[in-house]
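Only one chain is given next, in structure tokens, and it is the form predicted on its own.
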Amino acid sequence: MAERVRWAIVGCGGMGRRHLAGLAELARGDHNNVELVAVCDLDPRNAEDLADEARGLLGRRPAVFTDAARMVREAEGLEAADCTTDTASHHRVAAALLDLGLHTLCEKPLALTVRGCDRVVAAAERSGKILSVAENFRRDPMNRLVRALLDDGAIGDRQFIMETGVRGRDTLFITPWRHQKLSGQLTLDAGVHGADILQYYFGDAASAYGQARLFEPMRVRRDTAGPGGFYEKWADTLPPTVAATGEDAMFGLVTFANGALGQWTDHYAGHGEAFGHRMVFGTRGSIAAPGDRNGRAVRLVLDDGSEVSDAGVLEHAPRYRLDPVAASLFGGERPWTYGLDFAATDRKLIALEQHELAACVRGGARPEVDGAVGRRDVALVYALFESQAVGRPVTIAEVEAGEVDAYQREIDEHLGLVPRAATA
């Protein structure tokens, strides 16, 4: 095996701590590729206990620091990094690592909007460095699945997707900064995961037409230990009530390149029952994908009449195969479910993300969700809110080149990305 790839973990927060479990997953396989040594937070605490929890994990203390720049010059060898840090920050602290010299894993988004994406994108270029976006829904043994029974032709011809979510009442989600149009608001935050899977499903979206709504304008701190309980050290320092700003919810009718179309609902506000629903329908047959990280089986619907939801549907996507990191984490080449709880299958779907970086960096090779991948998963969320601006269906290229950029302006006129509008 090739020397392991020098890591820090930039951000140590509950991200970070994520991203740490990961680390520590793939350290119990036969595929580690990386050594973790150093990790740095502008909160001393922060990156003195995500240091401890290592020591504890990893077996070795890694070097604590609260400046990147000091970080790469003492710490011998550092060769990549992991950006956890929150999203609205992602656009600065993940071109500097770049520009410092560091191979960069970002977790998603890759910016609070389409020019912070560029930002980061333009310093990827500029340093030669390998830029990756840590999607990690698509990584899923199920979502593979899924994509294998569309490209082996199990349902015929892609048509239609069905891409819907509705759940969150008015619980606060983790922490304030997710309810703030200005730093992170829950339908770019967590909508981008629906981005991506509508997108690696479907291929690239050509256009979209939709509109967003601020239903619940109060956000109440209940449960806010997040996923996996790695945010509850935090919970006593959260207020208990918490104005929004940002939108809850999002509607939209998207277009794809190949013609094919999808209907898409990310409704984080929503009261009652809650609601996912992932259906993909093909010109033979449909296919219900289980949502993410839950290992709950496929079921393939198909015109002869024949349902399949058992270790059968594999028959339909011969050329399902996981990688060979994948198949030793989840059991397997070729699983049709897994009985993992959520934070064991989050540790495994993360520690891919970062194996991948790792070899990237020894081989030279290409990441699956590089820059370009990440910043058009921004592209298409935006494209809904600045299609509700102008009244109109944009495409994704008029997004992308900040054509239309309407909703955006008074982000990037706040993270300093674009000049602020004259006032009378």
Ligand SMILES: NC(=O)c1ccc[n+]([C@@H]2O[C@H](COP(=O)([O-])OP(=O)(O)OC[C@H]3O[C@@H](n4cnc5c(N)ncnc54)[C@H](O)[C@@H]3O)[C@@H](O)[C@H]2O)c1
Second form
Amino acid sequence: MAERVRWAIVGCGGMGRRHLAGLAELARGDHNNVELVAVCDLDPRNAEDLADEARGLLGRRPAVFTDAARMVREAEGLEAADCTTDTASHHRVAAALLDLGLHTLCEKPLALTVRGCDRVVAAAERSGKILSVAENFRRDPMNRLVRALLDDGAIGDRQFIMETGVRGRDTLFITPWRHQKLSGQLTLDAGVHGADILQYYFGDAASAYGQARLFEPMRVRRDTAGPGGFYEKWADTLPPTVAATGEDAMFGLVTFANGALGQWTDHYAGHGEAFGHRMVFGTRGSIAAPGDRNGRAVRLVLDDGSEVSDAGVLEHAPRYRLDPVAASLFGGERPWTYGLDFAATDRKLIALEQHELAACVRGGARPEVDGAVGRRDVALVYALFESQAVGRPVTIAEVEAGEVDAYQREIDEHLGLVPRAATA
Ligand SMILES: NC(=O)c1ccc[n+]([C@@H]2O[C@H](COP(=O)([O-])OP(=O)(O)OC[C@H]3O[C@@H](n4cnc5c(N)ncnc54)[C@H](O)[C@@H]3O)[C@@H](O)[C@H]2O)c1
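Having seen the form predicted on its own, please provide the structure of the form predicted together with the ligand.
The next block holds the full complex; its first chain is the one shown before.
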């Protein structure tokens, strides 16, 4: 087996902890190709705590740094890093890691704006290092199964997809920065997963029309543990209320390059009954996808009257097969369901992302979600906002080229990605 890739975690907040859990998951199995040698965070407490946690999980304490450049100078033979800093810093931190010579697994969204994504992609091209975007939802075996059903023609040709989520009321979602336009509002932070799933199932989006709203301008602290309980240790630092500036709901109509359509609602301020579904319609039937990280079964309904929501669904996806690492983590090559709790599922999906980047480092392959895919996902989210700003549907090409940027411009100015407009 090739030598393990010497790895760092940069950003030791909630997602840094989850990436450590991913590395520990890899270390427990037969496919470990990564060795954690360093952790880095501007906040020394977060970095020290994660190093302690790593010692408990991996049996070895990584070196601790508060500066990435110093980390690269001093941590011998470092080759790759997880970039798990908050989104508003990705265009600086992920780009710096690549420029420092590290292959980089950058958490989604690739950056806070399309121009921010351009910065990271340019750094990857300049440095010749591999950039992978940690888009975990598509790696869920149930999403792999839906994609295989579509590719194998189980419901005929792709026609229409409905991706809908309504929940959240006025509850603070994990961290205050997720509620600010200038640091990464919910509709981007969580919405980008939807953009990726839409394009993973149906191919590239060509254009979109949308509306976005800020329904809940004051968010209230309630669930302080966050997904999987990973944020509980910071609960005391959260204010009881947070004034929000970023939109918390978006409503879109998407046209895909293949002519299919998508109706996309991502509403994080919904009251009453929480509602979510992902329905895919083709020319011969439909698929009810179970969503992400829950392992529930896919339901297939065909025009011939058949309805399948058990192992029989596999007959309709003859080419469905997880790669060997995913198969070892999820208990087989062709799972049609799985029974794992959130934390276990989460760390397995992250382990897959980490294993893939390390395999690319050793084998020279391109990762599945590279910079171009990550940027396209961010562009699809912003297409909804930009179309609202100009009052017409926009093409993804226009958004990617920065030709429509009225919504993002304020963020780009704030980040220093474009000069500030002169004030009268
Ligand atoms: N894929 C998923 O399911 C998923 C889930 C949660 C978060 N995320 C993503 O992960 C990223 C991190 O989110 P989080 O919830 O962990 O945020 P967080 O605020 O909990 O943690 C961010 C950490 O980064 C550190 N940091 C900031 N700038 C830094 C720098 N220049 N150098 C080193 N450290 C720096 C902060 O001090 C903090 O410890 C975000 O981009 C978020 O969108 C992805």
